[in-house]
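Take a look at this single chain, the form predicted alone, given in structure tokens.
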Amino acid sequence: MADSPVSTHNPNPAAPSDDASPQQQKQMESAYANMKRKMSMQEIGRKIKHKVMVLSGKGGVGKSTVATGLALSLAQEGHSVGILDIDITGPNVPKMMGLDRKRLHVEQGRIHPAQGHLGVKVISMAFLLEDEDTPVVWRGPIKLGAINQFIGDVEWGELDYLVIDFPPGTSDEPLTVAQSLPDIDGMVIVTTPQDVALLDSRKSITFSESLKVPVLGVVENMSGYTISGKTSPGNDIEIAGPGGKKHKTTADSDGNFNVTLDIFKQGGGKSTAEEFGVPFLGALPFDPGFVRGGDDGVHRIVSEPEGASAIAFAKVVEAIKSQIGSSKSQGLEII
């Protein structure tokens, strides 16, 4: 009887091979890890119903504040939500979510997100830093590898929405996510009313076309600062605003009044959206409470869920939800 043939098939491509050199073995392990991660990304694409990218053309427009506000507003409505902080060099989301110095739990090679206010799941580079003052000095390939790990190696579970917060600009990070994560619903572009921010937001809208990801719309942040007060019923009030502009109003029957001052102009986000033929999702007020909330780790939506800012965020969320489904991403090929 002839000897039975011996199979040379290796069921685990990453397992050691007698004939492989150390360099070949390392290449096989890397290829196997990439294959598993790609499969995981596909599975994540199925488990997460909606994926929303939040971008801005420039820094300082409150993009992370808006991203966390959208996530919290969605959670407040009863949705299961995650937020992925892709800003590798300047991650701020954990601090805004009250998760300072939190460490991530890793089990069987899978990263489990931290949980913030209203049950929102959070992944951020900040969780991996021993010292918050330590700079992340990484070249592009290392940075992009970390982003792929944040997407493919995280145990998000079943989510209704994943909000993805990016660093300012149109560069490697959004391109990597658009290539890696399937079925992205679209981008939310954050701007402020002044011309410099609007110029850069236009670039973000054009950038979306090259990524084949729809623009869900433009949000105008820091749109106006409202002054409220109380006086005698029916009293006429006059307040001097920026540039010497006079704002007049009359107190109501209870003596309450409010006046909105256009600190950074007004309406630029809406006009930009109209110019490019994309939806205008709404305006968010200039609210000093966001500054305190960001420092204290208690977002304005959490501290004042019935306040003016929370109401404004809820309107923006409803506008986003109305766009999702009517405009679906074609998506780039996953690499």
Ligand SMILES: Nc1ncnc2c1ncn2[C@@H]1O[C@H](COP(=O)(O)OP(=O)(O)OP(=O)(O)O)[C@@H](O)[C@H]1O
Contents of the next structure:
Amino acid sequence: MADSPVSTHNPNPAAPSDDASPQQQKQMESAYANMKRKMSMQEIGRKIKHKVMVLSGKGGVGKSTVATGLALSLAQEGHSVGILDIDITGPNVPKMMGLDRKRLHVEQGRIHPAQGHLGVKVISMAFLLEDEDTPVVWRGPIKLGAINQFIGDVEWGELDYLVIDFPPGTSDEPLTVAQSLPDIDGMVIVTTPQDVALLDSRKSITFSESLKVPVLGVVENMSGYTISGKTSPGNDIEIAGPGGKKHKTTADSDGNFNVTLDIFKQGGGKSTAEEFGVPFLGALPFDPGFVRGGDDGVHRIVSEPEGASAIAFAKVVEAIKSQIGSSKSQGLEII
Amino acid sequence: MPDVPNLTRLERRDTDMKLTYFDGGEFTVTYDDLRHSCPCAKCAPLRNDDANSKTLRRQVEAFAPEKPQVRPVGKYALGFEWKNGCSSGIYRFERIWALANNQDPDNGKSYVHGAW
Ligand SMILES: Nc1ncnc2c1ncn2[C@@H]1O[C@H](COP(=O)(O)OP(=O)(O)OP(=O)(O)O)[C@@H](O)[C@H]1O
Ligand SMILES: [Mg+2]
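Output the form predicted in complex with the named molecule next; the form predicted alone has already been displayed.
Full complex below, order starting with the chain above.
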């Protein structure tokens, strides 16, 4: 308007000469952006063969450990894998993937994932934070908008698996993701064997019915802690575990023995799964190496690819794959 | 799901489905009942109060009769795809069993979104 030769004595300077008011124009622009985003989500849906959500009812049960573990275990098998960390308030996936203090890489309006261990592509809300010790407090609608943007604007390329890690204790994020991202294969529910955690997993199983996303199954984390040692061959060993429970074993012909102690109480994950008629995907041992890995950025599966935890993860991955593959109810005839 | 027998046969008829269970038990569930009890996040809260529940019922009954596509969900549930109306809900076999037995599939509990 500044260059306009027309008199500036416009009695109503707010009214533009165009047909659309600025407000309408804004609406059109945002509708266009939404449409573009929707189309790119459809495309992302096509390019990523399998999408798996990792949820839990209770916080701190090991969702992020399991999500990163699954991603790495799949990558170990040669799949191309991505992991999306939806946790806005406390994203810790980058740390576990050796990508601490990474910043977001944006090119031509598209967000490019960082590459973590074993070539796993990582997108995390942490890449947006200036200072990771200051959690961002996002208000509801902004948060969900950010999630949609994160899903729609990321250039994942072709992936076999995308693993999505969620924050604990909320409900909007899974709903938003389930509504935006087409064809999610299902959700993995992580629990520990404690009663409170189990109770909350029951709620998440019920919750899944409302999301159009099937439960692939329940994983019991921090299931038991195995200690091993050496003594004279054939020796009888007796160890007092938590709660004074006695564990007995006999050393083998080389004098090696190992005993699995229940840190909490094993088997709860399995019985919860049975109670709801959803699959039990397996148990992951209590392994202090996970904590160290979380701190020094080398995930357990990377530091000990043949270790007991890596083997346990591989089993869970197999169980998930067989659930994804077998989307038919055995013996049900539908006519 | 301890006391729900395995569903072995689901026959889609014009306005209802005939269910046969492993123990030979046969039941019918009308599509109206099925759709009214949709467990999805949009439909389920409507059943929390009677007026909304009745509105949902009338909406469901107003749809032109159609047979749904039935899609197994894992090994524990079924999904129903309709040309009109909501196809989002995942029906656990437990829910279908409750409907077959004319029991309240919500078990008297009101829906709390993401109750965890
Ligand atoms: N199997 C395990 N053995 C030992 N420590 C574990 C195991 N799984 C997780 N942990 C530790 O427990 C802590 C919480 O794990 P993690 O961050 O994965 O949980 P979360 O469910 O993602 O938490 P949040 O709810 O805050 O997102 C971490 O310190 C992690 O290293
Ligand atoms: Mg976490």
